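So this first bit is one chain, no partners, the form predicted alone, shown in structure tokens.
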Amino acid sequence: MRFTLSEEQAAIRDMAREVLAAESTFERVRIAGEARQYDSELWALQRSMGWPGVAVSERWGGQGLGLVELSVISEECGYACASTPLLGTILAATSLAGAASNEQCERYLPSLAAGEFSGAVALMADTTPVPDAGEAGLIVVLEGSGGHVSLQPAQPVETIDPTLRYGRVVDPSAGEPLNQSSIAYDSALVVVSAHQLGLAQRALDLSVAYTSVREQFGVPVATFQAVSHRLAQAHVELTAARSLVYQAAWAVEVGDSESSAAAARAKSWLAEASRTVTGSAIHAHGGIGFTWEANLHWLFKRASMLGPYLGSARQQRGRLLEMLGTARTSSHETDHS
């Protein structure tokens, strides 16, 4: 199967991009960061756009786009590296709509559709950091296939990365049950991992910008065997991971029983290879990539904290092993029924 996407969804990305560079400047990424605040005008516009509700049904006042749509937006947001609640509240939105009753959805789906209230999500018995968790209004905390939904404030935590407000959550068993439903688990892994792709995707953008133009020796760096290899290599890692993440969402959003090994393949390939670009594009950079005036940090510090955020790619390679397990030993009880 070859994925690319549909017209409508190419217009969405496209529309992004072009918001979000205009609107999401790495100044104002800086100002967001060293404040420690979120960027309110851009919330307030991104609110207004409809993207807290992308992939929410109309019922409960969303867009009732897909999960395709919704993994553009994010791509688009770490691409940009939006400083607003928007990843945590979408994250919340999409576990809800996986895994809540109707009598839950209607509660609070509308309002985090609207972005009147931010969500986050977060894994029992998981000390990770949880981006956007710190001022979110709604948390939900996912437990295998099943989980819990609460209003219940978590702790803020300072981390590496200055432009979201990270936390833990207090009491992990608090709150609602939710239904058993492997689609919020696996959704939320998707949409962490098109956002990783972003953050990689940008470093790598602006890496070949910069040694396409930055000279030694009289000839453009990026002319060097050692950094030409390297941005090389990048972009095969980039492509691959491309593929993986559009591959789960599509298989989320039709329900394929591949779905969960799917989810599980884009967060493991993504939640190393985020941080190894990322990091690569600071090395391409040479010395000026070093420095706080320089904007690859924001990226390199974001990739950091969401590589092990929802499962570490050691964790989702063990998932995988699981799986693998399960469906061999599934297909040997089979073959001697």
Given for the second form:
Amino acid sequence: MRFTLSEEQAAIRDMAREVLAAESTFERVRIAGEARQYDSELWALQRSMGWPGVAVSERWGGQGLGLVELSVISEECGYACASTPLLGTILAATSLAGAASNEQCERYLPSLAAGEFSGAVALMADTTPVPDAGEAGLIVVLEGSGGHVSLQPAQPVETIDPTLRYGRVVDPSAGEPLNQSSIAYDSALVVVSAHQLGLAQRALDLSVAYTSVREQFGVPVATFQAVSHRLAQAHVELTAARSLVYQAAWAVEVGDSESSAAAARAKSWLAEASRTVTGSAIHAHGGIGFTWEANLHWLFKRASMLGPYLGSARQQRGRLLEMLGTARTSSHETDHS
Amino acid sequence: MGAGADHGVGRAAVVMDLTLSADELAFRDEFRAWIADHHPGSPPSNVEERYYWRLEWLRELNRGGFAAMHWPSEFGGRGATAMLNAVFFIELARAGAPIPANHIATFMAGPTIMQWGTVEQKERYLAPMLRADNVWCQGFSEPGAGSDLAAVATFAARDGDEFVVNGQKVWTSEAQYAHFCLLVTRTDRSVAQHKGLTYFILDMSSPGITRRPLRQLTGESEFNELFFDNVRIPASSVVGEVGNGWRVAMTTLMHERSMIGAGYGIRLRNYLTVVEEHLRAHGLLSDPVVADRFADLEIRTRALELSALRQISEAQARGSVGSEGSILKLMWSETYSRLAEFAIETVGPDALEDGSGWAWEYLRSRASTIEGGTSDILRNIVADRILGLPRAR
Ligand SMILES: Cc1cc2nc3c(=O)[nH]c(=O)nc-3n(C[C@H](O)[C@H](O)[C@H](O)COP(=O)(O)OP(=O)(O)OC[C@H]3O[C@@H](n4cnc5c(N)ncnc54)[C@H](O)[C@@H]3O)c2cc1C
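The form predicted together with the partner chain is what I want next, because the block you gave corresponds to the form predicted alone; please supply it.
Now the full complex is given, and it begins with the chain already shown.
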């Protein structure tokens, strides 16, 4: 067993971290957020690096990498709070790869992989605002027994997170039907969880840096345990988060029998941890943390928006329990047979 | 793309892979078959009998060649990777077999002596640990030195080629059975606290030692008080040089926390399963609040298992054990305590009747945030050594 990123995967992470540190500064995120427009320069760069198609098969013009690599990219985009439609686009591409027919893949995946149009993924009968649906060219609607893909425009929704263009699907059952597939949904959960992990990790790193230099009572505030223990606890929670996200990425990718449960666990954990840790970061910065300029709010707002998206923590726990129950019954059945 | 058919293209040989390797599978099968033939049965209820039962289990494991997976073969171990050691714990848990007794020897004293001990010490002490011919305890904590281990006051005064020890230890687990004690003493009061410490191997049959079992809140006695009245220790029993006791003690503690994290962390699923079976058998999961809390605990338990495996992988790739054991120990104690509280609440009034297994777990879990370094101290370690925050005092 080897539960670490491979050298190649770590190299992808380092490269993405470096590129985004330069090209998705908080200054750029703020400009995009204030204008309520994507950072088109960054999107062009991401397209030129092939990110929308990282996990799309080479046959459809992608790079043919797996869900672990895609999660690495998604995490780094969360870390940088990048303001581009990449999240929705990779979600749509991954979902289609899981649920579309060959013919549908051929029709849609090359354009998604090239970022010629962006995508978004929604759930049937769910009114949660969908990230990147506001301007998406292609919408995938997933539901238990299959779903639909359509080129219909979504109804834009202005949310507390202006760095992504959210929307609601107008007619979820419009468009072409997709095959039944749990892989599509599981992969989407993993990609969103990885993004949330990145948001939270950034918030923690910023808090560590700030509280180490901000002085009160003549000492760095991080020397107070109320501060340092909060950050230590956040680190423990993100350690758990990282284990859950990357195990889920691996499990879904290889089709492990635990994959759906793993994806539900990851999403449940991150829905809560991402909001808690980004929220704690605001607190750890004091008054500055509550300002527009401190930039922590971008992380907190996106974490808050993604929490309920594709099923809240509570809903994921409900799903998990059902799966555990089923696994239990079927293992009893095999035991008896 | 599908379920990964296209994903494997052009990968390097060393990829993330959460399935067991061929070696790990072979070991798992071998050990699983072995346990099936040698299972020690269910534990005696008396704490002392339970200890000796677990000690006998260590002997049995040793006869099978499984007592010290992680020790190099030159010392009688299997020279196994940390991951194989994890497989060992997973299989023990799966079979409902206990973690063998004398873990202070096999997981703490052994690795410490391997790192810091003299050739003679290695030859003399290591092999008998695995045969359970000698049993070990850990004499670190004192009434005035718990979290603040560097404040140890038990004094060892040099006298020729011996040291004369006076003072007191407390909370010394399994000292009532022990032949040897890992003893941290002060040997120099004139230097900074943690520079004046020396680490010894103390022969518990030496004259001048008084052992007094302490009754714990479970009603049982695992830990003890130890009193030293002019106890003589030969200088050849110093581990890692006079004045170097702090660093040697840190080695022991690091191994202790990794062991708790991996060994007990992986095992927590057994308890979760017992709770789940009870809930299902009594239809309690139909209550959505109970169901939600249970699912949350399931996720915490899985996150702990996975984090243990991930840290083992990372330590293996790096080639050393680090402070990350503290994170696992924190996760374990927190999840264990929550699970025990949840069980008491959901099982109902019978759970708290004297002698109930639920009550025992509930009470025992109270120790988990204290033993092996309190959660507060571990958060200090995460803050200082892992996050690199400026040090608190
Ligand atoms: C079941 C059990 C078995 C044990 N077995 C052994 C053994 O075999 N050998 C051995 O040597 N010891 C053993 N111990 C002792 C254990 O290591 C100590 O109890 C522990 O380190 C805490 O020390 P203390 O009891 O003196 O508490 P204290 O250090 O007095 O702590 C009291 C409280 O203050 C908090 N506190 C202390 N310092 C700080 C700080 N700097 N920042 C924040 N909070 C702080 C603690 O977290 C705790 O809540 C055992 C303990 C238990 C419960």
